[in-house]
Each structure stands twice: as structure tokens, then as C-alpha cells.
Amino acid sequence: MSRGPTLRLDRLLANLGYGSRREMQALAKNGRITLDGEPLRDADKHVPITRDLPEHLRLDGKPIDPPPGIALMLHKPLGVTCSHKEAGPLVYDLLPTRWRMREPAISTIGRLDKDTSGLLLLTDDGALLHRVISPKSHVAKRYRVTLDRPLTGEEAETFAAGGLMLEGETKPLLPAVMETLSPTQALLTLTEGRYHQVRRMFAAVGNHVTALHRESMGGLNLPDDLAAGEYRLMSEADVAAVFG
């Protein structure tokens, strides 16, 4: 196991949400945490923090959750909300349970509302995370959209050159790039973040947006194989893409 950062075994597992770190004492004397095949029964033992430590470190046989700094992609379906608190189905409900425990938590890298679907990233490393959402990284989303009535062939053009004012707003929006798909259905990719901004500028020019998928972020696309609901840890390589 390579070398890394330690923190002590009890500390770590409860950090990860399996329980109270007299809970993992209790474990590791019973002879259940195991390292590289043998029983580690001393929890205050200081176990290095590497990505490859749940190669090394199981619990009832079972490789332990990844440490701090992982990143998830997901599958957003509808009818969930990307919040912690808020009343119905949260896309955290979609994780293991005890993930909702872990220290530090696990947060949505910007959000989808309840009505949309498709590629959202997580993670509990709040450095990529405002990476990924500050203005300054201008990384493009795009969207999937379905609408209400057929497109005008002005809608295009509009977007493209900047300066659509949202209702209740007194900053203009930044270019954005539309291709038209079929009367009704187009794809929109931003580099903003507004709130509601796709349905939003639709309605700014008198159409209204009946579905909405979010397909990739940066140059990361939402795998074809990733079913709705289903969420899967990020390779470097994919966090890499997203700033592509």
C-alpha cells in the first residue's frame, strides 16, 4: 500500500459513516477489519489515507468506501430534489445510507431541479467543487430540450449573441450555443449557471420547455450504460474531462 497521509482507524471508519468510533473499536477486537488479509485489531492504529486503501482495508470481508476526496457521477432521474432537507426523494436517497454520514460530506456540484434529468456530479472535496462552478472555469453544459411549441429559427441566433435579459434580472446572459434537433427539440449548451436559466431563456422568447436532460459537463458525458438512478466513482480522467 503506498504511503499517504494517516488518521486512526476508528476516526477513519466512523469519518466514513459506518458507525460511532466506539462501534469500530468494538469491531477491530472482534477480529472484522481486516489489512492486506490480516485481522487489525488495534483501532487506534493510524492507517495512511491513499486511494487505493479500500485494496487493502475491509470490513467483514468487504472493501471499505473510498476515502475523503472522491468524486461521483450520477444519473439524475426525475422527481428527485438535489437537496439535503428538503421534503420527498433527494438524490442523496440514491447513495448508500451511510454515505450520509461521511465527514466531510458528500454535496452536489451545482444542481438540477426536481424536473430535470441527467449528468450530475457529487463530491466531498469542496477545491473541486468550486473548481467546477466558478464562472472563471467556463465549463459548458448541455442540455437536451424538448418545448411546448415548434422553434421559430430565430431562437438561435438570439442565444448566440448575448446580452437576453432574464425576467428579474439587470445582468444579460452570456452567448450560449443552440442546435436545433426537430421543430420542438434542441440542444443548449451554457457556460453559466443561472437559476432555471434553460427554461428561463426559452420563455424569453415564448416558448416553454416540457422536458430537460443535462447530457454532459466540460467534455464529460453522461456513459450510455449509467441507467437512471445509478451513480458510479470518478477516474481522474473523468474529472480531468469536465475541465477539457
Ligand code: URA
Second form
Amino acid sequence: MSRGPTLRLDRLLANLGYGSRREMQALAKNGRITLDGEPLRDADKHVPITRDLPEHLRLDGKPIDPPPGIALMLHKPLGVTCSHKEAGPLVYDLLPTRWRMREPAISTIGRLDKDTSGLLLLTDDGALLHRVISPKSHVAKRYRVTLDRPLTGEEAETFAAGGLMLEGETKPLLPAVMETLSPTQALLTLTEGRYHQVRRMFAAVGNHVTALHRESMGGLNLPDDLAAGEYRLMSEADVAAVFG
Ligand code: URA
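Could I see the form predicted in complex with uracil next, after the form predicted alone?
Every component of the complex follows; first up is the chain already shown.
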């Protein structure tokens, strides 16, 4: 295992949501936790926090969950909310139950509406979260939009010019790129993330969005083999692709 930060075994497992520190101490004493196959009976012992820790540390023979510093990509289905608190199905319900007790907590990087599907990133790394949502990072988000009425043919130019003012706002929008796929379907790429932005942009040009799906963030596309409701740990290359 490589060198790096360490954490007491009981604190690490408690922070991963396995139970209280006292419970973790009891598990260790009973030989249920192993490091490279050897029982680790002393829960005071510090273990290195590395990405490959699950390959070394096991509880009841099973690799432990990934340690803090994770990023996930989720194929958000329709009908779930990006909130920790609201009633009804939440995106966090799609993750293992134990992960709700993780410390630091996992949060979505930005949000998608309840009625929007597609690529949603989550992390417990506050610095990463801020880097992705910071306007300075210019992470472009691409949406597939289905519309109620046929496009007029003027929308792409209107959006590309920038300066569109959304209802109730005082700051004009930055330019956005729209590509027409069919009379009622388009791809729209945004570099900012205002509340209900896509829906409000089309409302501003007299149309109505009937379906909305996010296909990519920066250079990271929603993988074809990630079904709605499924998530996957992001590799370092996936994270780099967001900024690529
Ligand atoms: N724009 C919207 O209107 N909704 C989303 O979920 C994302 C962008």
C-alpha cells in the first residue's frame, strides 16, 4: 500500500457508515476485520487512506466500501429528486443504504430537476464539487431536449447571441450552442447552470420542453451501458474528462 493520510480503523469504518466506533471495536476484537488477510484486532490502529484500500481491508471477508474522496456518475431516472431532505424518492435512495451514513456526506454536484434524466455526478469531496460548478471551470453541459412545438429555426441564433433575459432575472444569459436534431428535438449545450435553465430558455422563445435528458458534462458522456437508476465510481480519468 502506498503512503498517505491515515485514520484510526474504528473511525474510518464508522465514517463509512458501518456503525458506531464502539461497534467497530467489537468487530475488530472478534477478528472480523482483516488487513491483507490478517485479522486487525486493534481498532485504534491507523490504516492508510488510499484508493486501493478495499483491495486490502475486508469486513467479514468483503472488501470495505471506497474510502472518502469518491466521485460517482449516476444515470438519474425520471421522478427522483436531487435533495437530502424532500419527501418522495431521492437520488440518494439509489445508492447503498449504508452510504447515507457516510462522513463526509455524498452530495450531488449541481442538480437535475425531478423531471430531468441523465448524467448526474456526486461526490464527498467539497473541493471537487466546487471546481466542477465554478463558472471559472467552464464545464459545458449538453442536454437532449424534446419540445412541444416545432422549432422556428431562429432559436439557435437567439441562444448563440447570448444576452437572453430569463423571466425574473436581471443578468442576461451567456451564449449557448443549439443543434437541431428534428423539428421537435435539439441538443443544447450550456456553460452555466441557472434554475430550470433549459426549460426557461425554451419558454422564453415561446416553446415548451416535454422531455429533458443530460448527455454529458465537459468531456464525460453518460455511458451507454449505465442504465437509468445505476451508478458507477468515477476513475481519475473520468474526473479529468469532466474538465477536458
Ligand atoms: N435545465 C433545466 O431546465 N432542468 C434541468 O434539470 C437542468 C437544466
